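Consider the single chain below, provided in structure tokens and representing the form predicted on its own.
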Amino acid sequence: MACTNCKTRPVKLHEFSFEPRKLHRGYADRSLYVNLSTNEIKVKPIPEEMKKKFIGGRGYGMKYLWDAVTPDTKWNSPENELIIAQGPIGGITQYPGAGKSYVVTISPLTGLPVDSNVGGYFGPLFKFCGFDALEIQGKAEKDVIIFIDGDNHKVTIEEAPADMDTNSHILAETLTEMYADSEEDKRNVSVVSAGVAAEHTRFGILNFSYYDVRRKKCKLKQAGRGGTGTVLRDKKVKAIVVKKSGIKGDLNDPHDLDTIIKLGIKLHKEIHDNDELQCNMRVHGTTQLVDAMNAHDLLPVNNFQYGEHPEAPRLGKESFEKLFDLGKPDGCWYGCTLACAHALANFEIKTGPYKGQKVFTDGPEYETLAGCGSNCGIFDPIALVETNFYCDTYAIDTISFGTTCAFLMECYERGIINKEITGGLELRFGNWEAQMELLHQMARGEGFGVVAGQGIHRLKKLFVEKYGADKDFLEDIGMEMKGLEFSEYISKESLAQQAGYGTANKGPQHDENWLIFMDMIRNQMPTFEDKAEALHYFPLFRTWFSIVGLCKLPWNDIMPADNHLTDEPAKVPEHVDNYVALFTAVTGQPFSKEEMLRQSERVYNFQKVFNLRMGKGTREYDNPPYRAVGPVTVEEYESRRERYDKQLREKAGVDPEGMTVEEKIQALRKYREEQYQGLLDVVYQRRGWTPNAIPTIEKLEELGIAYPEIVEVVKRFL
């Protein structure tokens, strides 16, 4: 029987005491290093040069990882690090969205450095223990718990009880109960964990818990992309637990608390007055995006073949408004009134090991509904809640899982794989039962689930080499780049979004830029130069959130009422000004919009060179599967025939009259691929890169990161 409520503490293997340190202007200026192979724990000072150049968050994570690994390091090498870092603004309680921390590691999917943002309490609580970053290196012999006790200034490595449940919805509750001294103290405990499926797949996630005092339950937020949870379980870490009491609004020791309070009040008022009229995040969360994407032919359906479906509204905001347990605070850190982290109470599970149990579970976000739902031809909201629950507790990335399932379903329906290969699973579009069995197999470490859990990049290779599949066709329909599965937006009609996915450092993820509406719907970027400028600015602006510790949602999911009257409404200029003022108010440093972009450009280019160091990063890795660019099959072309015929005539200069559909597909493909390559040329030039996507030495010097080891990497490609 699992010890779900035991008070028996794990056996201590090693204990380390550290000197307490108060933060000063957003920084502790030190990190905590834990080596599981040697049980070494130490405090490391953060050099002033590193602080100046890499700022925090993702920047610190990338720098620590660079220093830890070599070009030969694999994701499961002992020297690979798992780093959780915070930024200087992270942890403040007066400004919505300041609870973010950033996980960096070598990805099991891509072999590249991956960054994944996550909310919840762990990042701020750990920061208030007196650290800007946590580095975990090496591998334990047995499952361990790392406990960071900020009240007693100790770090312990403890042997996890063998019968302790690994799945996150149980483990978070167990460890919160175990390490808290009282019911009230539970809000001071946060648990980082990864469930059993992370042990058998390459796209395991990390769950970061926080205690909901109204519901008396732990909620979970995910560092979802790139296999961070797989790395944690490979290192034999059962969980990382932090405890820190006495949370107050001034623990960052900011330079100007009054300005922070004023900026926060202004944004709280915007949320109060405008959220219901705009995205209504406090009621719908991101579920409203299903309706918006479906209305604009942007919702992935049946492995990104189509962009809308008549049943899609079943997965939209109206369904989940009825299902969510509303009326209680739903922010994932103190002071976030945007409150998008909704949950369901007493949800009855229908499959798997928890069948028949009623659980408290987080509600699905847009990416889950689109990836595991519409992209797989599944439109039952209740089914999607269960998929989301199991993905979370088993620790599976819903984006990679959904996109992989969609790929497998198309392969099955086209006869590329069959029941013999899948072990009896009938992986057809719409078959939720088969999808769930695949997920349960991943958790059990058996059957075709383990094969599927290796991700699309490896599945394509397997299907070609073992089953004689058409390599070119699989490359066209397998929605991955650099080894990472696509997030859930149809980019066929947005050249800018295609390049946004293609040039993203970690692989095709929308958190680097999301330009579809600007490009496709509003036509605000008619020229290559316009698109290239957006593909320069927005990735850098979004990078800035990841280095200072902020959530992106309060930037443009809630906007001033008069934002549409500004010169550049897509940038939400008033909020950009707020961020400039906020950074200075926390750190005391003079700051500007130009310096904001410079901070980001430095980290962004450093990560690009890191990719080169690890064997990828040149232009060839920025080429997307053709389905992200245009129609691959006859069915796809016919579904939008009038649109595509018109584009052939008016843009490609080809008369489609008398052509077969296959000929029209090839003519359109030639035009679109030429357009894509032409845009890449302009984007690389705008970024200060060579035509082969290599940052120039001059660019590195301009950014102040022309360190010998970085220049050495770049010179090999020039």
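Predicted model, so just to flag it, every value in this text is computed and none were measured. Numbering follows the first chain given and starts at 1. Rigid core: the largest C-alpha set superposing within 1.5 Å between the two forms. Compared with the form predicted in complex with its partner chain:
For residue 537, a C-alpha deviation below 2 angstroms is recorded between the two forms after rigid-core alignment. Residue displacement note: residue 528 has its CA displaced by at least 2 Å between the two forms (rigid core superposed).
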Second form
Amino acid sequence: MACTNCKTRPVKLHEFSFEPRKLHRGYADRSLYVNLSTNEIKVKPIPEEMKKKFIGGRGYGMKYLWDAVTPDTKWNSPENELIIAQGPIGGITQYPGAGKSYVVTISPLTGLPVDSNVGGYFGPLFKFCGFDALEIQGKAEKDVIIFIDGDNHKVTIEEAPADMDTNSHILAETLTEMYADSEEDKRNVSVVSAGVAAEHTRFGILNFSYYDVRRKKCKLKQAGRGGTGTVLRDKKVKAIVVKKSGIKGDLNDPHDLDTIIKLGIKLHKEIHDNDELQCNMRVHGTTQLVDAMNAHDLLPVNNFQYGEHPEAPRLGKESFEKLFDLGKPDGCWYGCTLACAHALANFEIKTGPYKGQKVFTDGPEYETLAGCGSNCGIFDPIALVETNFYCDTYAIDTISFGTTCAFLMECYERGIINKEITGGLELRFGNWEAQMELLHQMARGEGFGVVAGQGIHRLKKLFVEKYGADKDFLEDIGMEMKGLEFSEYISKESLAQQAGYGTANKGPQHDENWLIFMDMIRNQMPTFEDKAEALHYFPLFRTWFSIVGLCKLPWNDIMPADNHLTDEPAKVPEHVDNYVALFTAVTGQPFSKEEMLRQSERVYNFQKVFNLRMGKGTREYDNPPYRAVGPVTVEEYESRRERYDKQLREKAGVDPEGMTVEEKIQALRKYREEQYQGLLDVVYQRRGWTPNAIPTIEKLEELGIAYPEIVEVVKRFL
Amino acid sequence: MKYVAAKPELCTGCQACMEACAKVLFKATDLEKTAIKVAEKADGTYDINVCNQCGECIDICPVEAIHRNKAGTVMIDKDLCVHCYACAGFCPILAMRYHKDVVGPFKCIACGACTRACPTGAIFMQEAE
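Could you present the same protein in the form predicted in complex with its partner chain, rather than the form predicted on its own shown above?
Following is the full complex, with the preceding chain placed first.
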């Protein structure tokens, strides 16, 4: 039914005016705080000490969240905050990938602080309203829209019409139409929303919109991991809308715009010249990874059992080159010529409430194709577009959903669960119809969909306690850590990626430590020492993007033509130099590669201590399910027997002759788990942590964050 | 559609074209503020670089700030431009310009001033489809 109240602006419940503030050297030095329980809205100055130590983005998010919560705070406690923060470089229009926002909150899945990065226009437009961060605390009584009007310097809390559609593909269009003054004004509006499934599951996402002036449609980018959309809907926020017109390239008031322009043009030219020969992101986006991962036995198939499948190329770049609506700028912020955010026009929906409708929809990314596709034994690209459409509009994280669905399918195939338990859903590998029904149930808030929407950590417990499942086996095949589902890479043969997943602060997500490509495909870290050093350097280097407001893709999904001739090709040294120069050019502060890592290390260790404060964070939480490390079942072992036998013989010093498969699995497991623990020892030491993964007081002092409340947390573990 | 065509072999490197261009575009004498660039090559001949109005930049612009006017000349709408310089990096002949004192990219507007200033006929206006 069409919304009858969606043509006129909703009723204002509260209004707040703020002083305009122009940015200076990339900063506004203030944040906007909204409390939905008390309706307090205020502008908070950001202290110099906070700016110096936490820089922006994820750093600001973590600091505000730390100050807002206690060790007892749950994701749905009123004091839990949802913070959306940018960073000093965020919003520049010249250098590709500068439109990111960082969302920080206590995760419904992990109970820990989670950070999730997202594109779209909200972050820059909000920043240009004169704020470095948005804090939302408390809970509204009924659904509200928070509207930040940067043109008239007002924040209003408005009552969302009861019949306004919650699903993001509709809501983003409705609100863009409603808050824009004209067609030309739509580019100045961005909507943050979460669809109906965020209300019934723990892995709800946030959709950040941006208006595509050529296609005259809203596109959506997702803060996918950790359930940030679930928190938004728990606070009864229907949407956050920002409006800011007059976007230009100098709104950050940078110290040295000339350098920024020169660096920007240099990278645009590099993308123009090299992208087609390298990743071809401008045509294939991240879908090209399906082909690359499948070719190297790294693509998850049937709940991470296998790494390749003959049908997998159907989900790869050639299929999507034909499906995508190409030829128009596909960057998710101005100036991103890497342009990986491809979409499909006139896509006909086959299931659910929008069945029969033709929609404009964002295309699936690699993680969705691998998670909801190959990992669930589904290889139909058209089907995956629909799964992706519904996940996005319902606000479901395609990674957690895909990995959970894959886990359930394996449990079903092995008889751990059955039709009675699933309410009739035949959750077999390859059954796309069942996958879609599970998703629609999550949206309707009914049936087994709601059970599945609690995530693997809770499903394992349920299956053991209620249905008598073998606990050890579920711990081996349930691909989650700290409560978060694994992203979509087979890490069995990459010790570096195992530890990358294992030690990641928020749980097993690759953004902190995407080492598999350089380890397994480019072979850029052959020795044990190389891996340990990589596990020190890359999490810090990659964290830096999240504190300054940048996307990581233009770092190494495009490279200078002579990158392979450099001393350290894995680091893409020329691009690192670009970033060092960019930071100074925006902020005017002297900067270096060393200071870059130092900034990150501070935030990284702070987040680590935050994990300890919230009850996880010691070494035991860094141990992955064995399937991430090696073959759990006879079938898995037999499928790569030659490889595993060879490793037993050559690496573990065990002669596999005459051994049963079960014995070989145990011998290999012993060897691989020892390797993993050995690597953890070295990594912790390299990071300045104790063997129990605790940052030492000396380390915190060295980083300048040995604040009393931090030391107090750490002391309990030393 | 008219564009500035060149016969580099006739160029003497006098820079009269650049002076004329800077004057028309910015009322300036700074020869960095020109849409046409003449540069001496190692062999003593000259390279003449100026927009050929091919229009590839039109499609790369994220905000539809670049369009072809009725005369066929590719123009930048300064009100719409967000200064991303994607057009500059993606120009096949690198004829989109920037200058630290100029807000946003700029380019040849096919006014012909440079061709009128050229004493040797090394540049001239040419009609193309």
